[in-house]
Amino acid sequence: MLKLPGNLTDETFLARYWQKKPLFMPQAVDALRPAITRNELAWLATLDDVESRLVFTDRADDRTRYRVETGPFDVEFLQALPKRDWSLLVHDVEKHLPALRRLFKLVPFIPDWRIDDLMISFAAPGGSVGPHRDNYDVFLCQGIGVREWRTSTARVAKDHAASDDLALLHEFEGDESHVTRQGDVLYLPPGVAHWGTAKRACMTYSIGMRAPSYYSDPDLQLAEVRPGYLSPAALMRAGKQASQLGRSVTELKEWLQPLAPGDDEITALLDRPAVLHKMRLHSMARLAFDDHRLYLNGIGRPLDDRARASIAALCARRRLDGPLAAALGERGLRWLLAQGAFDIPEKE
């Protein structure tokens, strides 16, 4: 997990700093890993099933504008890439190499229905995507190379002649001003504005945490982490949504729908323990529960108390074993096998 700076603590964190202020946190971080390299971020980029973007800074006449273009790239188009200027950015990539998701475990005094996606991004010299605010939470964690961010929490106006592609402010000074190095993580709550310039080649991986419109939590407790699970405090923040907050927050994107195997695929599989009790949740399924329903790719179900130990267990481990399977029985397998909750291993 992230070392936070001083004497701070997870639940000084969440008390001072969560949805309240921005938090430079110098090497926060021995080593990131696992890592990628540029060469695996391009490849990515290249994908049809992945969203990439590629954010142009063109100077002129004391005037900078940021151009976007959008992914998938042919890979003679980034070979040919100038040496400056331009940042690559690919969303969700835990979603398609899962072992990056262990990255999450930065932030383990976060709930994890909270965590949106790995965003990492790869910026030449003079990369940037422009002075912006977003509307989430994000831990900045810088990889190789050098960054400098700045951040204000003033209002900053809207510049609509900066891009035509990006919603983008006035550059600006700042209240604070961090040349990140690799190890160093900023933490930025909804609304600040920032802006990040690679002053060397680097890689940033962004840890950004998901929420709809009519959900905050800037007093979230420590007593309410645990995996999947949406406390009675969430629910309570939530108001008049409250019922709609688990379906809300494991709802997927259109293009990373897993895909669900058959009724007659399901059957075999139920009939087949060895391959079951192997199996592990999709990089890319959502799970989360409350003390009444489960959640699963944006559907939701009753839960029986009987089964609650059970989804706990799965959230925290996301794979199954046969004491697992057996506590969930048949009936609560194949809902979540059609779904599509499980990475199903090909056939021999």
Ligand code: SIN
Given for the second form:
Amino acid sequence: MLKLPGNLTDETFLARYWQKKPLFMPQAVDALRPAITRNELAWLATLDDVESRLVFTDRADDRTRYRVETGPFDVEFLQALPKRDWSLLVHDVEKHLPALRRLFKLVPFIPDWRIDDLMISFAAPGGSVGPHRDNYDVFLCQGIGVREWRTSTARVAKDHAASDDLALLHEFEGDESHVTRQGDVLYLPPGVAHWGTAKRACMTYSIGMRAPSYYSDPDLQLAEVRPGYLSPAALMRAGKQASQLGRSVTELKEWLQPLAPGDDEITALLDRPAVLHKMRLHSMARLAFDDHRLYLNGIGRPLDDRARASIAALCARRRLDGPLAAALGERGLRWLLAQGAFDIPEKE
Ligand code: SIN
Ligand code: CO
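Can you give me the structure for the form predicted in complex with succinic acid, which would complement the form predicted on its own we have just seen?
Every chain and every other molecule in the complex is listed next, the one we just looked at coming first.
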């Protein structure tokens, strides 16, 4: 978990800062592990199913403009990038490199279904995506290098001339400025203007949140946070849309869908307990439940009390074993497998 500054606890962080105001947390992380190298990040940006962007800062005359190119990129192109003024951003890294999901353990006080993705950027000196606002909360964890963040809770107007593709704001001084080094973390609630510029080549790991537009939870309580669990309080917050919340928070991005096995493959797997009992949840799968229903990859289904205990255990451990497979039963497992819940090992 993040080391919160002063005598903040996870409860007081939620009460005072979550969805409310920014918090700079110096040395909140001992070592960002597992980490990724800039070459590994660049390699991800060459792949078809990975969402990546390069943002160039063009400084001409007295005006700065930001130019975006979207991936995948050719290796040669990435190797020939200039020395300064660009930033490479790769989204959903934990879905492509499942080991990196461990970084979500830095924020155990946030429900896992509120987390959208781990986005990692590498910026050359001077690199930035420009001043902007995001609609969602984010924990910006500094890896190697040095980045300066300016933030402003004041109103900063849009600057349509700054970029053709990015919804940027006018450049601003900021009411706060933080120079972040490895291990420092900046938390930003939705809507706060921010502008990060690499002082030295740097990597930033962003744990980004998501929620449907009708949902917000500034009153989030630690007691309701359990893996995969949509608490009665969460459903209350969704109000009239409560019946949609589970499907909505487990919906997958179109280009990030696990490949589900067919009927014959499922039957064969159920006959191979040695393989079945080692299966892990697929890194792209989104699984959640409330007191009455189960939600997987945007699909809902009723859940009785016995099955709920098994699904809660699966959400917490993210892997099967013999007792859990037995408790889920053949019908339950078949359904989960058919929706792409599990990472199916290659046949030996
Ligand atoms: C980054 O450049 O790594 C973060 C982008 C952002 O400000 O959202
Ligand atoms: Co941002």
